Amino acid sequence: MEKVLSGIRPTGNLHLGNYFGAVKSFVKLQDDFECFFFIADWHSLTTHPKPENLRESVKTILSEYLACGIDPEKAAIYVQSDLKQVLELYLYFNMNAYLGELERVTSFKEKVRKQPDNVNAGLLTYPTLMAADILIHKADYVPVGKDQEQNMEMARLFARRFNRIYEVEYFAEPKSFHLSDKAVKVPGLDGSGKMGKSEGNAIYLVDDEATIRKKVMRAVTDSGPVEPNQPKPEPIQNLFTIMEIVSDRSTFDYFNDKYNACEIRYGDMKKQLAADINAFCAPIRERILDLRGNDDYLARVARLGAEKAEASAEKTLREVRQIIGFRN
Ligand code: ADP
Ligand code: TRP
């Protein structure tokens, strides 16, 4: 059966583009593939977490996993620390990484830029830790957003350059994988570029409906247009994305031709967003809240999981062992 994996890194709570980007496809793939879900925990040291925070960052994303649906029995859970097999392999591919490469990655060199005080060798082998985390378990698709992208090519590039180094056919390149066609960017509502935890503008599927509303009724608007049937400037376009993405069809049909005919009234407009948003979260976040203390069943999920994925990856860590030329 063809293989799935993906992780996320636990810097606090999964927003909707998390969810509409990453966790629903996780959700969608679990039926009919063997899939790998883990929880990114040592790609979140390069920021240097608190111990507190980052056990409690952990047992949130699992607990938002298991809330958005992911189920334990079909998919494995894990947390990335407790697969050891993955550092061995991470070791591996960073005698084959070149400086250089790495160097160019846009996300190393935008952390440079941003944080130059705190430019450690973790943040340069980000792509080689995550090719070990994909490789490991030798996954055909990666659900990943956009923003993923350059991440993804590293790790084709380290499977095809170590199939070339030791003159074997042993990785394939894994693929991104997307819902649809094209990979969803879930825009902020604070007028321009992503949702995010670190733009700040994140709706969380833990809101409260009274944070919710708060958050969509602050969206940048602009006065309304004043010819029918022109193109949307760009916080208009994402307060409609978002509806396109939580809300029914015909709610999107109502207010777009509202639009169209220059009669949209935002107030209006982001009361029903509001209203969709939490009736998409409510049900979610009665999960998280009701899982998030239950820390007996979020080991068990994760140790379950932790099982299956080790079994996966001791696998291909004794081949990969015999091809590079260790004794077994
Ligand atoms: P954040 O940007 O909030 O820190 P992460 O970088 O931890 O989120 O992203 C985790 C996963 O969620 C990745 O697969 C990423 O591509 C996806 N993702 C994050 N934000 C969005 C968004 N706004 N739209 C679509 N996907 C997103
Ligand atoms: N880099 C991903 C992010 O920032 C997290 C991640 C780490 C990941 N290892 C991965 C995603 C392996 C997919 C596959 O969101």
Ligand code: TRP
Contents of the next structure:
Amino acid sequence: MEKVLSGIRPTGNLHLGNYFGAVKSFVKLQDDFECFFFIADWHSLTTHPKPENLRESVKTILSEYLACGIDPEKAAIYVQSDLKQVLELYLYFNMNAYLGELERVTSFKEKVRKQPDNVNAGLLTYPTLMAADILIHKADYVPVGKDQEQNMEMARLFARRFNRIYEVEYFAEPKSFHLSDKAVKVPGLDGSGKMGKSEGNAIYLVDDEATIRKKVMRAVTDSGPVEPNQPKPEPIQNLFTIMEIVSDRSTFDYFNDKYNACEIRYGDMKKQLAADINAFCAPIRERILDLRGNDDYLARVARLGAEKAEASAEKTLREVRQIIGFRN
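Could you output the structure for the form predicted on its own, given that the previous block was the form predicted in complex with the ligand?
There are no partners or other molecules in what follows, just the one chain.
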């Protein structure tokens, strides 16, 4: 069975964009692929989180993955730092990674610009750690966005370089797996772009009803259309896009017709949209809150996932050590 791997940094709650953009597809993928989903806590150290924040964030992401429908009996859900084999493979890749090529990585240059007082080695070698995460399982596919495509190319580079140096055909080149044919791009509530944590325009799966209502009612609108059937400006189209995702078709059609007839009342539309978002999120939210209070169950899930991931990783590392020349 072909393998799929995906990781997420524990930097906060999942939002609607995460769910429709990736997690919903992961739930489907687990039925057809051998899936490894991990929480990238080592990667998060590049920003120096406090211990209590790191622990709570890992717990939060694990709870949310499970609440969204990822089944620990089907997919391995594990915490990155539970898989020590990754660090050894990371070391081997670093020995064959060159300063110039790492410094040219776009995400590194962007981080240097944003945090000039914290340009650490972890930022520089982010691509080699990501390559180790992927290649430790010899993953066939990695669902990524465009912002990670260069890091994926680096993973393929390290796979080729390992094969060339040791004159083997061991690592296959992992393929980027784009979810655009299955996933939905969820826009933000600020009138432009996509929904995201850093943009401050997100509705989180764990948001309560009052918070959802407050966020939606503050969404950017305009004074309304002045001519029938005129194109919708981006902020208005964003609201309709979200409504198309979470509301009944009849609800969407009603407000779309009102807009085209220049009879739209944005206040009414926002109230309905807030109610529909809450109806969608409520069962997931309840499940998240229930799981977050069950430390024993979360610990069992993490252990089960680590055991599955370790079996895969240990096989790879044993073979890599033999190829390089180390005793097992």
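All of these numbers come straight from a predicted model, not from anything done at the bench. Positions refer to the first chain, counted from 1. What we label the rigid core is the largest C-alpha set whose atoms superpose within 1.5 Å from one form to the other.
Residue displacement note: residue 292 has its CA displaced by under 2 Å between these two forms (rigid core superposed). Superposition of the core reveals a Cα shift of 2 Å or more for residue 273 between these two forms. For residue 229, a C-alpha deviation of 2 angstroms or more is recorded between these two forms after rigid-core alignment.
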